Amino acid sequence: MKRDVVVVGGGCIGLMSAYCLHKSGREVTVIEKNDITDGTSFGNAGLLSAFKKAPLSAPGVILDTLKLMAKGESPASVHPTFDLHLYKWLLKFAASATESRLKRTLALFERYGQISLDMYESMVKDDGMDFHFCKDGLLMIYTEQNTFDAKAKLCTNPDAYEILSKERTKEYMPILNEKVIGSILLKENGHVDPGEFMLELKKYLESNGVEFLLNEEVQRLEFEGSKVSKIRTSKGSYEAETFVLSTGADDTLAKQAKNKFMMTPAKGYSVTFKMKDELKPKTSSLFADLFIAMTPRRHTVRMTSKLELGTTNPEVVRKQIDSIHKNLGMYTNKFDMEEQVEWTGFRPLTPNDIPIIGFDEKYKNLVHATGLGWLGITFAPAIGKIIGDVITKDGKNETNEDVLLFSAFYQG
């Protein structure tokens, strides 16, 4: 039986694409090589951080990272490799860290961040989902005076920012010690529990007729002329009118379609734990100078950090976990982290924070949806909407303004 739309990949982007395609009246099948309960989306911090927060490729990021490396506090590391693609990526990353690119990226982030926030709110109110959706801001905590001062100078809109003293910052995060400088609350942001979101969305999709084929890995694309004729999996083969590749950092299938995207797998870590309620952060928080996020959840707290490039090792590396604890410990009082669960995964990172979305340049029934890096949860609803629209309304990239604005096919 020939299917309508097959979405390959059951992460947040794949599921939101399925959601929007279903809302548009399409019949959708999701194929996922695992059971969707331990993928990169599940290990996400859950930040909805599109507003007033600089992207990864921001001016000064390279110098700031080198300074942190000298102090032994850097979250970033690049493993020696013979992979020339990574070095090309690094050069592109450096070239993207400009003021003009920053201005454009921030504008795009706010456009698609607002779409995502509105859609999250609708999914809660209209679809009855419950995934701990909170619109209570993002607290940027500073441990360096110069970066705090530089950011504070930009905070001229009281509707978007609140500058907090050290004492007020401790009210938001009681575990902080005296080394912290202060913080800035970015009021327009929020957070969700990504695990709850994924499970709630899967349950909603299943109850509305979306087909899930789990623990089934797509191994090969087959082509006929300018189309993908079928896909072959570990369990069988499938034909469809349209195929959506949402496979995160794994670009194996994209390469079969002769693509070599400017994207690299970025390994990150999370530690989820329980702590005393009176010590929990009052909202999602990011140590701006350390790249350590702490997000309060319904019953736990999640801490995320690290940016490892040039590695394919899927295991939790003890020294990386120890480094996160060490860096955090310099700016917090001792506290108990109970029932710790450690996780690591790979994010699909482009050098300029612009995702890879839209129809393939060669195969007219193949659509790509990847490259969000750490921002998958932040932009998943908006990306799902774009994928749904370009398939059901446009049929090509050139007439979809969101693809023109926010895809690496046009903004790379």
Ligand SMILES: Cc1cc2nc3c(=O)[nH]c(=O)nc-3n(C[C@H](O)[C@H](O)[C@H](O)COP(=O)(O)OP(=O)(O)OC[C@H]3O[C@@H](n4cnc5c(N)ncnc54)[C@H](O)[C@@H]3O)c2cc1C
The other form holds:
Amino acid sequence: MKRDVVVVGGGCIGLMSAYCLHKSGREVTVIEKNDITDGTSFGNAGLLSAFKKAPLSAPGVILDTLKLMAKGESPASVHPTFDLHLYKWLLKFAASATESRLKRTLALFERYGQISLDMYESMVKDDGMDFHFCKDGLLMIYTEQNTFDAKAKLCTNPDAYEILSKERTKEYMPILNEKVIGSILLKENGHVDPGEFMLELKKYLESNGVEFLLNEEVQRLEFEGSKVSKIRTSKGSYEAETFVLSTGADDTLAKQAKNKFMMTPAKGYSVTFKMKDELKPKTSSLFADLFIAMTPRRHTVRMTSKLELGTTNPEVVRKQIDSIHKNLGMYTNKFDMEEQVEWTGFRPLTPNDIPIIGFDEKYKNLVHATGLGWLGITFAPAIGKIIGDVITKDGKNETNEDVLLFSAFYQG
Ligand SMILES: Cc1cc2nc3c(=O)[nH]c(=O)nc-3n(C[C@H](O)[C@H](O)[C@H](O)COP(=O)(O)OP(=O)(O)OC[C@H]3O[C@@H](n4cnc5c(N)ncnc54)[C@H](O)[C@@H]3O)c2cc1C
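Output the form predicted together with the named molecule next; the form predicted alone has already been displayed.
Following is the full complex, with the preceding chain placed first.
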């Protein structure tokens, strides 16, 4: 039996692509090598942070990182490696961090961030999905006076920003100590519980007829002329009209189609724990100078940090977890973190924060949906919509405005 659309990879990008394709009347099969209960789309911070938040490839980021490295507080590190691809990636990252690119990227982030926020809202209200979703801003906490003053000076629009003193900041996050300088609330942002979102989305898709083939790894793509003729998995083989590759940081299958994407796995960590309700952060918060996020959830709080390049080790490394606790401890009073769950995952990171989306350049029925880096949850609904549209309405990249604007195939 030839299937209609097969989506390979059941992370947030694969499931949102399946959702939008299903809404457009297509028959969808999702093939996932695990069971959609864990992974990068589950353990992340859940920030929906498209508004007024500088991309990773922002001017000055390299200097700021080097300063933190000198202080021993850097969240970012590069493991020594013989992988030339990573060095090319780093060069491209440095070259992308320009003022003109920054403006353009921020505008794109707002465009696709708004589409995503509206879609999250509709999934809760119209589809009846029950996941923790809040549109109550992102609190950027500053620990350096100079950085805070420089940022605060630029925050002139009261609809988008609220500048908070040290005392007001402590009302938002009661665990903070005297070393914190102040904060800026980026009002348009929000947050979700990514695990709840993923499970609710899967439940919705299953009950609406989307087929799930779990614990089945796609091992090989087979080609005939300019098409993917079938895929071979650990359990069998499948033909389909269209194949979507949404395998996150794992580019093994994309390489079989002769793609060498400018993307690298960027390892990060989270620790999820229980704490006293009165001490919980009132909204999602990010220590701007330290790259540590804290997100309140229904029953727990999640802390995330670290961006390690040049490693594919899937283990939780104790030294990294200890370093997150140490960095946080410098700016907080002692508090109890109960029932801690430590986790690690890999961001599919491109050097300029632009994802890899759209039809493959060689194979007419192959579509890529990856490269969302540190913003996959923020943009998953919008990316799903773009993938749905390019497959069902356009049939090619050149007539889809969003692919032209927001895909590394055109803006790399
Ligand atoms: C520490 C950390 C914090 C983060 N915080 C945020 C945040 O606050 N906000 C935000 O927007 N984003 C955040 N992110 C980024 C976000 O989690 C990712 O961008 C997003 O999860 C990527 O989704 P994906 O679907 O592309 O990849 P994944 O979630 O990795 O999904 C890919 C799936 O493909 C499957 N797969 C791979 N190969 C095969 C195969 N051959 N056959 C079958 N299945 C296969 C994998 O098992 C996996 O389930 C964070 C990431 C990390 C690591």
